[in-house]
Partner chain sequence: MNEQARPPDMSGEELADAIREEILEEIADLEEYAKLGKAPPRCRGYRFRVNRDRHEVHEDKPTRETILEAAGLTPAGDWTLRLKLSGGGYELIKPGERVDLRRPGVEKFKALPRDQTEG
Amino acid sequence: MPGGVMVGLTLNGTQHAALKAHLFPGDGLEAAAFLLCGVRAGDRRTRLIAREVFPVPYSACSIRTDRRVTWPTDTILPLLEIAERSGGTLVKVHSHPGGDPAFSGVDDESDRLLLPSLRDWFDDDRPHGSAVMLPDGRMFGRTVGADGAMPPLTQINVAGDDLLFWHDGASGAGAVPGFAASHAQAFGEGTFDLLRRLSVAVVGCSGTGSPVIEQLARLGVGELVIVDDDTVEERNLNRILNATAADAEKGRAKVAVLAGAVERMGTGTRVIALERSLWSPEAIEAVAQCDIVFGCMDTIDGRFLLNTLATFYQLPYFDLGVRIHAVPEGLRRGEIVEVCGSVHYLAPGGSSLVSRGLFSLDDVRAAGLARTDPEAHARQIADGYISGVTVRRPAVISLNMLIASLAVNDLLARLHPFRDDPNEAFAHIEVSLSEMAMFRDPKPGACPVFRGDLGRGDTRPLLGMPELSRRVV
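Coordinates for the sequence above, one chain, the form predicted on its own:
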């Protein structure tokens, strides 16, 4: 693990709820559990990503009081073996039933024995940690370095229907700058501070991606990772914010145009612009270090890949889609049949774009073939093995901006709940301009396709896909 890199911990909503239920059984005594975690060992951040919760049975504890919990070390031996085989790491979590928001002397004594011994067991530099949960669900924690020091976890977050973040130390934003005064007045300085600390990825920088980027930067998000390998063309000028005819003439990269616009904005947002396809190791590794991801792509295999990435690294995923059906030719040419758009919010460990019926695995395979071998794809269509053909759909900026705004407002509602109903009631939001109506659907059940990949973190090859292997010269 590179020195000086921040280390954080991520759980999903189901894991956090299960952990809280075990750590606070109602008897007022401390309890303990372990998190088996995957790891994203990045150049900007290291993320410990919870894969599974392993409660320490109450009956296995030799001591349980309101200030101490003790259990035999052989209780965790099977866990150590699982972690070693899977390349994972362990985080001990225990409760403070009295609500003390700091490690106690007993905790210090316990962690000085346990955490270095975990490092010795694995004999490598994978980070292990220790965390405390308070009765209201808040958490704080620390890890252990090669020198035996135990620096705090800089961030612990829960990626559920609500997006919860707890940071170590003082506010990261300082005084609210003038440009943010109005929305800080609406959502509070605490939410602005949270936005300032967020790292958000936006994949796809065209029709819906560019207005998402514009809004996030003007809200004061701290870091944006934007990914797109395409260049500006004249036909894009009807929908990419801040793109000009000169950009199209020069064939400038979309990410460069948008990064320059954010820089000129002067809101202090740091932009990491990747002129790459998401189908590259560099893009996967950069996005996986973020807290949240917006998917603004229209390709089936790209959306499937982002859904897979969000599962491996427990990223809350906002998927945006727009659809305009117009008669392409004939006497009715230009007649609009349908105008609609949707935002799907996917919490890690829950449903997926596949289980929600946006596309099937056969569709994913066909789209992958079209991307990697267009001639073979065309032959399979001609032979009847694949149905449908790829067509360029109409795009209108007014619809794109509406859906982009809906997605960013959904993010704000999950960071700072303000809707009348709980956020689980808004897993899918759809707008039909044909009917001038807005619909919503609650959270469906978990998707079995991705279940085994939840929280795996870094693997070789990335995401278990040989296509994402790095080339060795």
Contents of the next structure:
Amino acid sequence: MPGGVMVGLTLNGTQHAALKAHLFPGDGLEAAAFLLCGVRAGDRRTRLIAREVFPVPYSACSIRTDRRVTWPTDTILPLLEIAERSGGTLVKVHSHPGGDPAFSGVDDESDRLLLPSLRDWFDDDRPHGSAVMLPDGRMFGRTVGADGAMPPLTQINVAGDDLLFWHDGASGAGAVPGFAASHAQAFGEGTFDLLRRLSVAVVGCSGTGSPVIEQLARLGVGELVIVDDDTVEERNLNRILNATAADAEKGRAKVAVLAGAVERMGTGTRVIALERSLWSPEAIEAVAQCDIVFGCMDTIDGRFLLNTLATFYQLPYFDLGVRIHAVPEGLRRGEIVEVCGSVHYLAPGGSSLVSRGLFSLDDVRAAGLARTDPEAHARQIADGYISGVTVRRPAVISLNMLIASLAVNDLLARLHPFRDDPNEAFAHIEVSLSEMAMFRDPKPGACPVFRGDLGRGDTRPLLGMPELSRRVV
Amino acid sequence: MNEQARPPDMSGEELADAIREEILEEIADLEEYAKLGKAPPRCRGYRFRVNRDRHEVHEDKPTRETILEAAGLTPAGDWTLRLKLSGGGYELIKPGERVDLRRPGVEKFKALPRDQTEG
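Could I have the structure of this protein in the form predicted together with the partner chain, to go alongside the form predicted on its own above?
Below is the entire complex, every chain and molecule, led by the chain shown above.
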């Protein structure tokens, strides 16, 4: 673990609920569980990502009181072996039924014994941790480093239908700056403080990506990681915010144009601009260090890749799409028959773009072939093996901004619930301007395609995809 | 009319007449009935809008797939289909689900492509 890098822990909503149910069985006594975690060992942050919850059975505990829980170490031996094989780490979690929001003397004693022994078992510098859950579900924790020190976990978050974040220490934002006074008033200083601490990735910086970036920066999000390998062209000027004719003339990178615009806004948002495709190890690693990701892409394989990344690293994923459907041929050629758009919210461990029926794995393969071997792709279309896909669809800024706005409002509602129904009722928000109607659908069941990859964190190659291997020079 | 309701002394021809009486119209336009707040009678066909255009089916409880096919929207898996009720409510129709077109208030259908993409 590099020194000075913040360490955080992420669970999904299902894991958090399972943990809470086990840790608070209703008898008022402490209980314990372990989280097997994947790791994103990043340059900005290290993220421990829960893969699985392993409760320590109540019957296995030799002591359970309202102040102490003790269990024989052999209970966790099988877990140590699993963690070792999978390259994972372990986080012990126990409850404070009385609601004490700090580690107790008993906890200190127990962690001083357990955490260094975990570190010694694995004999490497992967970080292990210890966390406490309070009766209202809040959590705090600490890790053990190579030097035996136990610094606090900087952040613990739950990526579920609601997005919960708990930070170590007091508010990091200080006073609310003038630019944010009115939205801090609407959503509360707590939410503004949270936005300030967030790291959000936006993948795709064109029609829907640029208005998402604009909104996030003006809301005061602390860090934006923006990813796009494309340059501004004249045909983009109809829809990329802050892009000018001079940018098109110079062929400036979209990410450079948008990073410059955010800097000039002066809202204090730090932008990490990656002028590369998501199909690169650097982009995957940078996005995987974020808390939340917006997918504003126009390719099926890119969206599948981002869905995979969001699963490996448990990132809440907002997928944006717009569609203007005109009759392609015949007497009514050119007539617009539909103007619509969607925001799909995908909580890790839940449904996916595939299980929601947006595209199939065959579509993903075909799109991958089009990207990596355009000639073979063209041959397969000609031979009728796969269907051709329109590459450039019509796009209009007025629709893009509506969908981008709905997506950012969906994020706000998940950080600071304000809707009449619980957030699980808004897994898919869809607008038809042809019908002038807005629809919302509740979350469907979990996706079997991604199940095995949940919370795996860093692997070699990244995401288990040979294409993301680092090239050896 | 079902078998139980058939009076014992009714001949086959009389029964056919009775059924014909019940079919008031050849084709029922669902939007018109929804505006009147009435349930459409049993008809030979039912006309309804899917998005802008009108289409017909010849059964009173078609599946989601039959409705999409009638509107030329195939494969059905690429579309979401919602039923619009008079008064403004929408109901999502699941794959394989049958829709009772004679249910009062059924006004039209809204179909949208599942995948919407633009970068």
